[in-house]
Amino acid sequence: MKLNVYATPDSVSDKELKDKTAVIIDVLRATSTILAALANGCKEVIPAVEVEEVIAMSKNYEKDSFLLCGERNIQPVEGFHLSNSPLEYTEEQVSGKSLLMTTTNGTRAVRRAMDAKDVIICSLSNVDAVAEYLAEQEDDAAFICAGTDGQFSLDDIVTAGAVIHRLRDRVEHLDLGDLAVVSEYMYKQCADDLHKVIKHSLHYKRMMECGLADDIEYCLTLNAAPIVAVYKDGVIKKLDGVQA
């Protein structure tokens, strides 16, 4: 099994992706966020690359059967129902509806794997389910991390190198490229205190900045969403049966 790890979208190109997994990394905090709400019972998740975007597919539904998500530059977007805070998304919030969703980085790099033969969601909340199932589809993968603001961002590829590591007691063989194989060792480093490293990145100090401890705890918290989210014809949805 091949993986690669591309720092941010845009690093990647179409060709890269034919007949892939792209696995989609946003930890701080869209794919966290996107995993919680499908854990507690949401229909579906509709990412978005713009407001606007957000506000016309809302027109597509019947009231009080969608919620408007997301966030601006970590700020909530005014009008919205819900921020890109995972722990607003409680089942008693989301579950049954559509969530119609824009982030400032995470959807969009969701929206970009479009031509890859399958595109999952990831984040350290779900770390075991997806090595499960990139192991049982035995597919070449390709994890897109979100980044921050076009940037390279540190715990996108801890994340990735978490999973890439539980492959190693699955898969027999993995061929790894360059920054697959940081990403592995990054992640080995502080696999016992994954704040240790993390709390260097951009994101993270930004985060805590605006208050945001506590949703970092849980979106550094191992398998807090055991699930597999499966993005496919615009929507991402649980993936029924498959859980670590």
The other form holds:
2 protein chains.
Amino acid sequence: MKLNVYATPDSVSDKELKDKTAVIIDVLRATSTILAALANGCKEVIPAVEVEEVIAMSKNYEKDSFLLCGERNIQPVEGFHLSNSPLEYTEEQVSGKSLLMTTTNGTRAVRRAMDAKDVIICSLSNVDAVAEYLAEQEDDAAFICAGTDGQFSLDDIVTAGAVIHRLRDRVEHLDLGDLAVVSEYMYKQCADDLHKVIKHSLHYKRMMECGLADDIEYCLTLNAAPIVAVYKDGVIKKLDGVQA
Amino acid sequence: MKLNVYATPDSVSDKELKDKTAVIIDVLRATSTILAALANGCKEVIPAVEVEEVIAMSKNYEKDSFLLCGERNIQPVEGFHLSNSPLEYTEEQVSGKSLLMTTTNGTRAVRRAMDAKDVIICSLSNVDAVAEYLAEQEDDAAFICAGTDGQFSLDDIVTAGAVIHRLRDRVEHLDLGDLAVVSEYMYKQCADDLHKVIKHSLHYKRMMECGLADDIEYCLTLNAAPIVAVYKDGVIKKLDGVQA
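Please supply the coordinates for the form predicted in complex with a further copy of the same chain, as a counterpart to the form predicted alone shown previously.
Okay, now the whole complex, with that chain kicking things off.
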């Protein structure tokens, strides 16, 4: 099984996605939030790149059946129901609803993967479930990290490494690209305490400055939302029957 | 001192180079070769992106005053004097000559840095000299890795890490971007035996398949060409009076 990791959506080409499972990572915080929402019973998450897109889409939904969700540069979007904190996406808030969502980095990464054979959502919240799914599918995988402001982001890389490391026990032969090798090394440096490495990430530091330590604590908890979520036809839904 | 590492020339923007020292790395093998040549007394190295450029430039030089140098996809270019093996660039071959050079990855990285305040060439051959130079200059630095075929390449990342690690003793406060953090970690994993990590790099494996183990051995030898080389006005020259 070939595993490649891409630090940003711009660094992967369409031909590198063909016939592969794309694994989208934006651990602080978009994919953590999406997984929390789906684990807590929302119907679906529809990612958009622009705020205007989200607002336009909402006109197609019945009142009370949807929520406007997301952030720009860590801050909530004015007029939206929920920001990008996974802690807001409780069962009470989201159950049965369609979440129309846009974030600075993560939703762009999801959309980039449209040409892959299969697209799944990943954060530290579901590393076991993702490893299990990839091992069963057997397709080569491309981990697409959202990055931060178009740049390499350590938090996403460690997350990819956490999945890769879990594949060692499940798949006989792994063929790792250079950044996949690095991702696994970096994860192993901090498997006992993820903060130890991830705290050096620019995005982690910015979130701490914004008073989001509780969000970070949630996002760095392994397997907090142990589900598989698949992106297909513009919509992310939980895959039933899969629990890690 | 702020230190950022960029995995490929495409991942750095002009504004990220402004007022900075750009440190160009293509350890397997362009920058190792350039440094070997300058250490062995060539007059200058003139990097070009295309083979045709090299041939066109040569018309401006007197016979016997220049050499056509480089490779495409690891193989020598037909009609050129020297390939990209640093072992060919002996004093006997290169002394006093202008080397007109093009490589698949490295010379593109050199040219990308033109907007930086200052551009220097780096490989494992001169990590001490580069660290010393950066510490004296005090400007922020941007390490631009050539990468391999436009992708993250572990060998270049470890090289950046080797310099960053040496700056710890020389500079009071280092502010590292995410990939700079990773680069330093990866270097520290293999400081005692660089092959231990770099052998996992795709480019290393390709070179071994091409029978270039001796080149690899040279390129992974620390401080084999302990000079500083500066790129200015289209030309790379050795900085006199600097020896690590």
